[in-house]
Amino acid sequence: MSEFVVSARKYRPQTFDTLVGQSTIAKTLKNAIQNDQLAQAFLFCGSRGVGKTSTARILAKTINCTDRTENVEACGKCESCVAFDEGKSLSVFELDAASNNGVDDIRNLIDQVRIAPHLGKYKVYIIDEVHMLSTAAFNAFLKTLEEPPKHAIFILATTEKHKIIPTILSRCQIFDFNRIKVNDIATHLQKIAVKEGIDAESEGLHLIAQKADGALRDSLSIFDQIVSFAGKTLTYKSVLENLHVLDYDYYFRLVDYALQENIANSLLIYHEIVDHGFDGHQFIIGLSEHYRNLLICKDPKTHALLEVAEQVKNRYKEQAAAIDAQHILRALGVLSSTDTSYKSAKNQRLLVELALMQLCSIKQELEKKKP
């Protein structure tokens, strides 16, 4: 039986062009390599799973490649690239500062820095989660970071830039990584699904991308989990079941009932949602998001802010056409108040049900206010 490799490792970006959602940073680094204007210390900042360590590895591999392509990418064939790919390169060192955060760890690294690389032009030091270094370790690192040997390049990565001391920040070229957009993640997952021979519905992939909250690595972990559950056919329904996410359809139906002033059916739908084990607070947050999406759909200029599958986007546009912006704003006010009061409420179910009754009364309320 062949050994299973998780998608986050199997499809880890190997070139600047395969980075997802970080095209500006990739272009800047490629230009720096091409023009021979490399800084000696970089700081990559951003939330988890956005490609900081992957970019650091790609940069380390590319600058030591002896036969770079015209597009400023590593060739993957020269001695340096082969050694890097096999994990045998003596010119690239990775240090996890979360578990090696003492002053002795940094002193050992500094001792190595003085030695010239035996292969390639540079020795690259990638320090992950650099904010975890102790104050003494930071201080020991300062002088080397300010005046490193010409062959040394430091790439520091962190999820918490605010914890890095100013004296370190001033010595680095800083790159802030974007949270990856839902559409970019969904497109990337679709490519992987094709390579793996998986028939995946776009609505399901968009739901995975939304659940990942801007982290590509998280989306790949979720993708693997759902493939294990659903096999070679990944449907919207299988994603809903596996992630325990509420179906969009509930929200569309609730808004329709609110417009029809149908309190009874609104309460019955909420009862069904609670019976399926969903949390009332998360339901209120989800319904607020739904009304927010309807408001976005009222103006064609803001349609691009809606990060859902095309089929769902069309349903939003259709429902938005049937509801006034004033009605949506009043609904958002009701839901915002419910969200704020939820944790302190003694009877949380009644609080949500009252909110649904208020939503069903908005139409009547606005009509009374008309002159």
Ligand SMILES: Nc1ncnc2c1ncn2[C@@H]1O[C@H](COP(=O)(O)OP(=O)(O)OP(=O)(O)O)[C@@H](O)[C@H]1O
The other form holds:
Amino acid sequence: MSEFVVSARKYRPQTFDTLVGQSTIAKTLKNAIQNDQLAQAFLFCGSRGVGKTSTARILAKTINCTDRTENVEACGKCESCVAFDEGKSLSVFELDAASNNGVDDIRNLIDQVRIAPHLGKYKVYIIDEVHMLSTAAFNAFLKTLEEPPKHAIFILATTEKHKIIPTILSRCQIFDFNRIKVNDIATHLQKIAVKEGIDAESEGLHLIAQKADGALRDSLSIFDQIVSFAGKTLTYKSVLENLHVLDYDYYFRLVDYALQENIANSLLIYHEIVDHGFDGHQFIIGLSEHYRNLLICKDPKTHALLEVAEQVKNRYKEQAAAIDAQHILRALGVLSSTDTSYKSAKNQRLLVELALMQLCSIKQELEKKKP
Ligand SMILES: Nc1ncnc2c1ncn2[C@@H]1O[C@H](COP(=O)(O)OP(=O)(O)OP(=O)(O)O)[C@@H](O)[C@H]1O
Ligand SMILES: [Mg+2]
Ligand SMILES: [Zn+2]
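Could you present the same protein in the form predicted in complex with the ligand, rather than the form predicted on its own shown above?
Full complex below, order starting with the chain above.
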């Protein structure tokens, strides 16, 4: 049996063009390589799992490639690229500052920096989680960073830019990595599903993408988890079950009931939701998000802000057509005050029920106000 490799590792991007959602950074780095204007120190900042380490490795590989493509990508065939791919390159060093944060670890590294590369033009030092270096290590490093030999390039990566001291910041070219958009994550997962021979519903993939909260790595881990549970078919339902997420169908129904002023059915649905073990506060937040999506559908200019699967978009648009903007705004007001008072409420269930009753009364309320 072949060894199982988690998707996050199996699908680490190997070229600038396969990086998802970081095109500005990729373009800037490519330009710098092409024009021979590379900085000697970079700082890659951004939240976890958005491609910092991957980009650092791509940069390292590309600048040492002896046969770069016209599109400024590594060839993957030259001696340097092959060594890199086999993890045997002597021109790239990776230091994980989370586990090697002492001054000795940095001294070891500094000692090596002086020696010229044996293959390729540059020696690249990737220091991950650089904010974890001890103060002594930082200080030892500062001198090297100030006057590095021509062949040395430092790529520092961190999730916590605010912890980096100004003396380091001012010596680096800083790149802020984006969180990855839900739609981009979903599209990426779709491609991986095809490669893995998995039949995946795009609604399910969108749900995973939402849950990943901007981190591509997280989305891949969740994907693996669900595939190991559900096998070769990944449905919306299987993702719901696995992630314990509330089906958006509930929200659609609740808005329908609010429009029909049907308090009884709204309360019954909420009962069902609580029965399934869902948290009331999360429910209020989810319902607010739903109303927000409806509001977005009201104006074609904001349609792009709707981050849901293609199939569901029409459902949102249909419901949005049946409800007017004023109604939505009132509903958002009710839900937002429920959200703020939730934590301090003694009877949280009643608070949510009260909100649902208010939602069912908005229509009447607005009609009364009409002249
Ligand atoms: N922008 C991206 N494009 C394509 N794949 C990505 C991207 N970001 C993350 N991934 C996936 O997630 C994995 C981990 O990414 P990477 O190690 O580059 O993230 P990171 O930003 O360094 O995260 P951390 O802050 O946790 O170190 C990669 O192997 C890849 O599968
Ligand atoms: Mg990293
Ligand atoms: Zn090459």
